[in-house]
Structure formats: C-alpha cells, structure tokens
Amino acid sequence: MSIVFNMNETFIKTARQRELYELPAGHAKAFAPKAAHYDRTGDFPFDNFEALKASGYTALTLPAEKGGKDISLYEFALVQETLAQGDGATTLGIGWHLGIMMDLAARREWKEATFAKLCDQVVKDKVLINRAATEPQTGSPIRGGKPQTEAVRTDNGWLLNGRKTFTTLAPIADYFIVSASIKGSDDIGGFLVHRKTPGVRFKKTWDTLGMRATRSDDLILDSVELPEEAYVERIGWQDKDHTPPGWLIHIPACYLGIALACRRDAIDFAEKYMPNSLDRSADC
C-alpha cells in the first residue's frame, strides 16, 4: 500500500519544521507495514527503536548545547503526530522518553553534572529513559496517591523496595526515574535507576486490547541499593505551584496521528474495493 500522510501544509511554517517532518515521515513509512504484527502479538518493536536511535530521533528534545535539536512543543506535536501514522505503540513509547528529556531540560532541577551525563549518554550511547510512577494500589500519581514504593536512607545511599505498573518501554529503556516515598518524611523522591541494577526485574503483565507493543509491564524493585546521587529530584505533584507538564502534548499528538492513519486507510479501502455486484469501486 502506498502511504500518503495527512499533513496540512499550513502546519509546517518553516524550513526547519519541514526538515523535522521528513524525519518521522520516513520512519512512519518503514514502520507501518509491521505495525499490525506488533499489535497482534504484543512483541516489542526493537527494530523500530534501533532505527529511531540511528537517525537521531531520540535526541530531538535535548538542548542544542547538549547535542540535541531543542525542538519546541509545537514541533514535538508535529513530529509525534507524523510518526504515529506509521506505528502508534512505537510513537507513544518514544514520546515518553522525548517528553521526559524536554521536561528535565526545561526545569533544570537536577544537578547539572547528572543531567549533562544523561544527555551525553542519550546522544552517544543512545540510551532511553522513562518514569516509573504508577502503582497497583495508587493508580496514576496525578490523582494524589502517595507511592507505596519506599526509599530508605542507608550508610551508603538508598534502599528501594516496591512495584510499578504501566512501565512503558520496560523491555528496552536503560533508565527509569522511580518515584518513592522517603521513609521518615512526607517527601516523594525521584530516583534514577538503571535497568541492570541488582534487584531490578520486570514481569510481563501487559496484555491489552490495543497499544500492546508498548509493553507497559511491571517493574519490580527488590532491595535495590543505590548511591546517594541516585536521588535526583523531589517530586512535587502535590505542589500547587508545580508547572503544568506541557510536554504531555505527545499523548494527544500520538492519538491524532493514529486517527489520521485510520482515515487514510478508510479512504484507501473506499477507493480500491470493488464488490462483485459492481464493475467499479464503491467510491465512484
């Protein structure tokens, strides 16, 4: 099938945006023929993510001085909507990585050396990151639930125990920012945890009707020992003055892209399908 993307030219306002658009459009054309397989089987699309890494897509939201393209929210929505016309699950997954890097760059709440090191790894080592915040008993953190995952201070740093659900990119992300209640205080901390840290494991639980290839499995932390510097941020969902997370625009952008792809396929069917009761296609 020849894939024609639905993009109103008025949305592309500059030569830079045209260049940005071409990048996900190329990926989407390559991903589209395999999307049904991944959605049907629930297999993780490792090859899609390797292609995104190789093209530099995974570094788009990094600051320019850190090796990225420093794209705006508008441009973020543009590229994600385009990519989603090829594979929705891949787009939603990479959107979390890109959005988190954009958010960290905007807030600059981490120690500069820690943030700079992560950016360097994204550019050179092609690492991926996501947050792990949702839990079986609390659901989404935006509803105000305090994590049952607990962080205990030790002589050498921190000890984490808990379980996270809906951990998108579970099969491939290198780092997770894990939310945990700090024992002995009312604070909620964000801890940078590498997937290969002893005590970190994953349980394949994601089996849904759609978006199956996001593989949003459970992340289990069993006596995970972390150094002091792994405590990278205080998480303030409960703070009234917390800046609204504009980067979450990647979610509606993804679903708009999926809708555009559905529209494209419906039109393609109407133009080409010829029932045996007619001598022409149904749209004539």
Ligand SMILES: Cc1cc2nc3c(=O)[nH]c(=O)nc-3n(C[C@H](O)[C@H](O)[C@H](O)COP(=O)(O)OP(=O)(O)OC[C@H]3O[C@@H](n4cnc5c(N)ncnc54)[C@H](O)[C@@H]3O)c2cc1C
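Rigid core: the largest C-alpha set superposing within 1.5 Å between the two forms. These figures come from a predicted structure and were not determined experimentally. Positions refer to the first chain, counted from 1. First, how it differs from the form predicted in complex with the named molecule.
In the core-superposed comparison between these two forms, K272 has its Cα shifted by at least 2 Å.
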The other form holds:
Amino acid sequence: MSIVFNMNETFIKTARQRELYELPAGHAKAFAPKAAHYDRTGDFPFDNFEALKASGYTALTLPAEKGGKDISLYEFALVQETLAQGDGATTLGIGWHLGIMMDLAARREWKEATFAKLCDQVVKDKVLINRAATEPQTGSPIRGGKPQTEAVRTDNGWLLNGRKTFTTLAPIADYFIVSASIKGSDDIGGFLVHRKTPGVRFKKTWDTLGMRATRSDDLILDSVELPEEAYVERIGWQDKDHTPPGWLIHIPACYLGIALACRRDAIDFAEKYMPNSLDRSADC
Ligand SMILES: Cc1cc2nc3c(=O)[nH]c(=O)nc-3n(C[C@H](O)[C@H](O)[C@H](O)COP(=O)(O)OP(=O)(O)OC[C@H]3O[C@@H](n4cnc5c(N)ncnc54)[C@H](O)[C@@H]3O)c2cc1C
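Compare with the form predicted alone: the form predicted in complex with the named molecule:
Expanding to the full complex; the earlier chain stays at the top.
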C-alpha cells in the first residue's frame, strides 16, 4: 500500500494534533512495505508492535497522570486513520488496546488500584489488552447476546469455562477482558484474565480473506481459576438503554485509512500503467 498523508492534513487543527500525527505517520511509512506480506501469510506482525511499544504509541489514550497522553476521541480517530494507511491489521489490533484504555479511563468503574496497576504495566512493561467478548452464539456482543462462557463463584473467587471467537491480538495481548454469564444470575461480568493463567489457551482458527494479521483466533477457557478481584466490571451491553460507546470509532477510522491507501494505490496504478494499445497512461 502507498501512503496519502496529505488527506489527513485537512483534519489537523492544532499544534498538538500535528505532533501526534507525526507518530503514526512515521510508523505507517515503516509498516507499509511489509503489510502485504503479513496480509498474505497471516503471520502476526510482532515487529510492528515492538515499534509501537517503543515509541509510546501504546500509551496514547492513558490519562496524563497515569503516564499517557490523554488523547481525545478526535485525536484517536486521527492517529488510527493515519496508521491504517500503512498496515490495517496492526492498526485494528492496537485500536482495541487503545480504545479499551480510553474507555476505562473515561468510565472509571474499575477499582482504582486495579486500573492504576494496569496503566502502570502499560507504561512500564508495555503490556497490551483486548476484550474477548464474541462467541458464535452471541453474534456481535454489542447487541447484548448472553455469553455461553460461564463464571461460577468458588470459595476463593471464580471458575471460568467457555470459548471466545474473533480474539484479535491472540498471539500478543497480555490481558483479555473476558465477558461471562454469572451462574445463578442474569448478570454478565467482565473478568480480567492474564494469558498465562492455567487453563487459558488459544486455537488458530483465523483464516479470513482480509485482516489476516490481526490473528483474531479463538480463546479457550478450560476451568480457569481466578481470584475474587478478577471480576472487574458488570457488563451492560444487554441493558435496554445501552448505546455503543464512542471509542468504537477506532474501527471506522481504521477502515477509512485502509480505503485511503487503496485509493492512492489505484491512482498510482492508473497513472503509471499504459497498455501498448495506448500512447499514454490514464490522466488522473
Ligand atoms: C477483524 C475483526 C476483528 C475482531 N476483533 C474482535 C475482538 O478482538 N474481540 C471481540 O470480542 N470481537 C471481535 N470481533 C467481532 C465483532 O465485534 C463482531 O462480534 C463480529 O464481527 C460479529 O460477527 P458475526 O459473524 O457473528 O455477525 P453477526 O453479529 O451475527 O451478524 C452479521 C450481520 O447479519 C445480521 N443478522 C444476523 N442474524 C440475522 C437474522 N437472523 N436476520 C437478519 N439479519 C441478521 C446482523 O444484524 C449483522 O448485520 C472482530 C471482528 C472482526 C471482523
């Protein structure tokens, strides 16, 4: 894919946005030459994520007092649309992580100590997080389907069993917020699960036509024992008054970035290609 950063120039309104924009623009230039390889093979772009961690991109949506840049929703869309012009799959993956951190910071519904520890780990240890919410039976979780993944109370905390599909960042995310139905109630809980917890495993199921390098494989929870505090939030997607949160705008931002790069590629091709039946290439 080639890159059309000038398309984003229209949307840069402040010096801060200009500075923020330079970060994904640099990453996109570095990622673009490898994007087709990752898309074809479905290999996970670990090197891209190392670069995003090293530059501080993975902490952009954290509050400033927690070591982040506290970027706005507008700025989030701007940086993600820019990054996606280099590599769409990498952008969608990091978009989940950044969006979740933005959402947690805005809602502040987690225990402060748990949220503060996670932020600290994102800044210092460069950990990544995603939500594992989708299951074949629920379809898109945002419409409130009840998870078949089940959480049972134990003397020491919780026992989780289930299977999640579409788990983006499966090869790399340190934590997943797993949605599970609480046995004996109508509630759905969000459980913070570290990838190395005994009983957690991943199955390579992701073999799609596009976005292959997101590696959105299955996450399997097989009698996963969790401490009491792993229950971090009540999930309200099933509530009647629930509206989809704004941070999900990272998804259209990503796909718009991909579309901009595709447009640029098509124009490049038309400008350069000249069949021998013609005496000039297309005049774009
Ligand atoms: C690249 C990618 C990455 C993702 N990453 C994650 C992730 O990290 N974590 C996560 O939890 N999820 C993730 N998702 C999943 C996403 O959030 C949705 O849950 C998922 O795409 C829903 O797919 P589905 O096939 O189950 O579609 P569905 O939600 O079942 O529906 C597809 C469409 O069909 C319509 N439809 C369905 N049934 C009917 C019917 N009976 N009659 C009429 N219309 C119907 C729906 O309204 C919808 O428009 C990802 C998805 C993609 C594509």
